[in-house]
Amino acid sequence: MHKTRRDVLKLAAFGTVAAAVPFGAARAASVRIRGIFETPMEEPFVTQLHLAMTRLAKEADLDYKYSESVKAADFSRVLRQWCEEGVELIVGDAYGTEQICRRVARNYGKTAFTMGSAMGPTEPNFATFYGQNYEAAYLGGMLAAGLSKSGKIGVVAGIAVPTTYGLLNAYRAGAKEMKADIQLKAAYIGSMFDPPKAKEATIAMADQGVDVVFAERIGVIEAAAERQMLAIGNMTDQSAINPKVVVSSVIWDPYPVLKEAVDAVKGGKFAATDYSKLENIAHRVNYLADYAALADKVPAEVKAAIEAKSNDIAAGKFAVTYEESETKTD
């Protein structure tokens, strides 16, 4: 039987409350860490904050909970609680409420923030990551490519904006290494998650030849299973949605993002600090996932290709363009 994609999150609470203490002071050894997120928790880059600061709760014995499918308007009030209650950090996405989240950061200078966002850190407490793996989709563009039958691949994305060109031309530089005249279709649902579409998108790619999908949003995997396609995840490991379809996954893991921003609270030492730095192949927060159950139907010159770029991306001898000018249907 397939999962489902809450079936693959380790859902639990944690720990003791930390006494507040005054913002660039030690902490106590149990902080208190609060999530807020405007998407539900299947969202892949929810789900990877999520068992980020699950797994940091548990090494630390810290305080973590967490609020999903928080609605822009009701943000404020969310974020207001948690400061009035003197919470020591908050993780989130804010890329649809960043003036929210920002006013009420300059509001609340004694709680550290550290967000998803494309606005860079703001002084003294607001510190941002981007959520980017642009590096890790090189590498799955070729293995899409080398796995590809028809010559012809997809992606399936969220929103078109010039984030998600970056992470999708990437992915089409790393299929072009592989196979110069692989084709890729490019389809934008306008939303962050609107699974139904995404499948109804995916569906259409497989009526014109696709065989080989980047489900860059939730939805795709369903419908890659209905027509025989392959797919590769993204962000979170995927292939316990469905293995038979599944090959491998575009990591984006935020641990030492979070761990670095958790030790710096802890530490009395928190500060605006862009995190983006960390977002690559060689702090390992990017990589592809093992290919698990469907290893055999990797050609091994697709795999060597894809670990020897994968060896060069981390130690500096070949950068991966990111480039923000719009992906479009070849």
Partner chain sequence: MSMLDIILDIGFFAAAIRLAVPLLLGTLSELVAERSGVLNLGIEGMMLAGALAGFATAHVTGSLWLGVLAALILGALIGLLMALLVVILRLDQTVAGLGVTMATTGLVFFSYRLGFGESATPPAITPFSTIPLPLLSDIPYIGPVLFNQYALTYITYLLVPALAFFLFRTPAGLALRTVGENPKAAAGVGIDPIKVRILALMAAGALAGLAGAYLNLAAFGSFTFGIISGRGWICLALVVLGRWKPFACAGAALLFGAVDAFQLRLQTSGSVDLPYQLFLALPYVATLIVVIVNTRFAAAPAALMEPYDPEKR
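Would you mind generating the form predicted together with the partner chain now that we have the form predicted alone?
Here we give the lone chain, stripped of any partners or molecules.
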């Protein structure tokens, strides 16, 4: 094919642009942050991590990617691939893979880890958080008791692990503070994801006179709507699922934790920190979501009591007891 001078010029222009692109990308290179989750994104704990990282990535211009539903057997492979690429920070849940994650972290000192874990941090590069929102659950319990007309409130939980008990016991304590004679009914469905069963458990509670229910798992709100109960969400703000039923949610928002971790990585002073010290009301990792559409249903004195308690907890004037013994029906 005969080439005109114009073709040659075009080619040259294209070549220049192509050569310039990698340099441009290199200049804009930002901190790479990766999320690894054992469950699907729908798990509320993972949803919250993902939302926080998405927000952080937008604000601080981070390069954020994630991998969900990573089975324990694949954890090491996914982590190592990222570490080999030289990723700066890896965030995720290590509850089911505590040993695996620590083994990988030991081999890649240049990558910082900030993982949900029940075992605490490991030197030098493995920081942890606990995923706890029991302080907010205390307020949630106060709200439930304040809303209940029948004197019976409920909670439908998944698998009972110590953190779940810690959450539910704080919820119960909050409810008892509001109304000393309140009765708490607890049901476990034995699975993290079985919405039809969670729904049936909630209906069973409605049959027994419960009128406010804490939706520790997915599936409760749908039953609450069917049986004219009120619901309180867990971890994420669940009012969008049904604004006519969900009064508020016991929020766990890991944004402050992740922000601190990212800042530490950027400043070159990342350490194996126990970030659970931030997981409280004072640092806004825990809070009760806005009452939204059902604000009128909440009596003013209940609102005031919750607000006062929230301030007391934040100021350190009141400490919510954290207790990991089994929460049973009263």
